[in-house]
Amino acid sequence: MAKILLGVSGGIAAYKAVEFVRLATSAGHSVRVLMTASARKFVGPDTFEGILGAPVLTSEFEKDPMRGTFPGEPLPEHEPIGHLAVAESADVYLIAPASANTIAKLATGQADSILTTAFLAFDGPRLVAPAMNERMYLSETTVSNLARLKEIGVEVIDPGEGRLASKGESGVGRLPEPAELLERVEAALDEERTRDLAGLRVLVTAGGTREGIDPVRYIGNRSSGRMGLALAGRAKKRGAEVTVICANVNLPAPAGVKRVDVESTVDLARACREQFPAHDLLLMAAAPADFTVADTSSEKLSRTGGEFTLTLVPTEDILASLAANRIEGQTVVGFAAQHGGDAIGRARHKLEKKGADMIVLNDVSDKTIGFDSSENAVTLITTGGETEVPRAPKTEIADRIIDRAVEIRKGS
């Protein structure tokens, strides 16, 4: 569980901070509270202390009886500087409610309270939840200050809309409910803890290629690109620099991911050759055609004349080519869509023939998963054996694939 530092500034919504502390501690988290002088006009420190069993800090000049630790931790032998020690110990810092005055101070780097001083000293996920009258929230100054906080990496939790403290007034400016605040804090912690791919460059291919017959018709497959996009999204979330090559994918790429669109197997091969040298890990989730049309017609073919013969020729084996020409430090993961029979045997043969580090086997004989589905079930095949990954959302499957790829890169 996490160590949550909660900053409470002045505002009627301070009462919700008490409920947040109750929910957070009930969920197993450890909490310390910092309060501004204005916040004490709305809720007293004793209220928080009664729930936490830990002192609330209200001034950067007071000694912290817990010496910067969180409930359950042993006290250090020395007497640290309280506001610095508690900021160093915490995993995440939430300011809720954040008044317009406090937001202005945070945005401009002022440090005139324990809340703002700890904010400057804290090195981790910082979240700010504004709560105030709508006119104050929508003012040019507050809008500018919130934009500045976002620029420096602070997560701003947008206020809700509804009844406000002023009698008869409603609008935007309500502090979100404590349960939502806790969800946002836990999400920020999850993202921070899983950035294990920071510094890694990942290339993902997604979708299925189309081989033209004439200007209208083509030969293709049923791959939607969902698995590839899930891989790209999870790699990005885990801190990697990600490029996704999309073959006829009609879905948006994850935020922050570079996208390259292609159509045919020739296009896919060319894009892979261009992109792969600059990447550390290749996740070849796209389904390139094994055959292409020998003679593509420049005009739409007519049914007049009855039957005609379509001659197909093999396409380039992109995965084998990339694996054969990789440089030291590059890891190659291929995918195999099989349909019944000895699927694992065929996938293992593919692993050896193509020179990949891992093959992700997807048995498409189950029509409820795989193609154009939000779920999948795969088998991860390496020279060391097979690992079954049971049916789950594709985002979870993506994480398991990436986990195993990282292990391979580490030599385990």
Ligand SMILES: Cc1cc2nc3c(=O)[nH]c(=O)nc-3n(C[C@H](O)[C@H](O)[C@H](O)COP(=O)(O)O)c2cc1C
Contents of the next structure:
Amino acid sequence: MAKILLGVSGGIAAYKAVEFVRLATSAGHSVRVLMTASARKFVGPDTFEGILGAPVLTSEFEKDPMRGTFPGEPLPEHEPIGHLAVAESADVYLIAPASANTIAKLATGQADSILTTAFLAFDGPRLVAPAMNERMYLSETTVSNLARLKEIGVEVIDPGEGRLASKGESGVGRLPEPAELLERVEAALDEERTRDLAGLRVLVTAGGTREGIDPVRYIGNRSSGRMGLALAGRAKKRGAEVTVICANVNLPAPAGVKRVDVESTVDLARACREQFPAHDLLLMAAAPADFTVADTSSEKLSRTGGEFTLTLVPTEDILASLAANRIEGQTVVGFAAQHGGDAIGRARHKLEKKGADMIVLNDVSDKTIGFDSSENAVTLITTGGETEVPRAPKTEIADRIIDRAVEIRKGS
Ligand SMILES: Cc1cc2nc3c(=O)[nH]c(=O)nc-3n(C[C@H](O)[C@H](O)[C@H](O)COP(=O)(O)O)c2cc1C
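Here we have the form predicted on its own; I need the corresponding form predicted in complex with the named molecule.
Shown next: the complete complex, the earlier chain at its head.
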């Protein structure tokens, strides 16, 4: 059972927070409540205290009689600073209802109340459940504040549609029912408990390189970066510290992941060399070019009427050189996009030639998976054998690839 910190801000839906506390405590969780000054206009702290048997904190300057503990825990001997102690001991922090005003403060790092100060100090899973009038919810500022919260890894629980508190109005902005809020909190806690990659530093490459012909033209490939981003996102969710090197990826990186952007194969090689020493596991999902243009023109080439010949020269084999220079404890996973034929044989050859620990084989002859699709199916090839991972969303494929890489690191 978990220690849930509940932040209540000033909105009509504050009455639903009371029901949330009743449900959460009946389910065996212990709860502490933090309220903003405006929230107290909608529901009194006594109501929560009656259900919880614990004081509600309404100001960052008041002393917490429970010294940051949750119901049932022994009191520490010293008097800690209330907002820091309660944030340190909680497992999860839910803000429900989250008013437009509080959302704006959370998105910009303001700390002018017990609720907002504890939010900054809390480093576990944070969930924010907006509830307000539709026009406030859809206003440009609230939309961008919520986007910012998502960007910094906060889970936003989308409001429902229906009748709103303001007379005669309906639309989007209703706080979800307390049972749904509790489900979301429990799901976030489950995810937090499966942080099996905590302490691991993972470097992922994503996308496809571009080799310049002239200032406006290039030779590229069809890789969208989706598989690399899925790997980065899953590794991050599972607790790893993640860096993703993106070669021409037009998609956002997952929250909390460090992103480095590159364009050509030379840039990618340089970024990999810089980043790899600080990482334990390399997942080389980007598609670098095998050849680059021998003589990139500094001016835009014009039609001459005759034939045009482009000379291509081989690029550096990034995977092989990183694998050759790795230090003890570093694991290297390469990817091979093969087109039909003896794909497994060729991928196995690549495994040996490049000195990688695993090759993820992606048969790109099936156009419904791979490159730009949200699904994939791969074969994991190691010296020990082959594992088929059947067609699934790329996030699931990412988990299976990471699982196998973790097994290799453990020596199995
Ligand atoms: C009757 C009434 C209902 C309100 N309901 C909401 C609401 O549902 N959502 C919201 O974001 N603001 C609502 N407000 C406005 C907030 O209470 C106001 O912005 C307040 O400053 C929020 O403070 P806080 O974020 O510190 O709790 C309401 C105001 C009044 C007077």
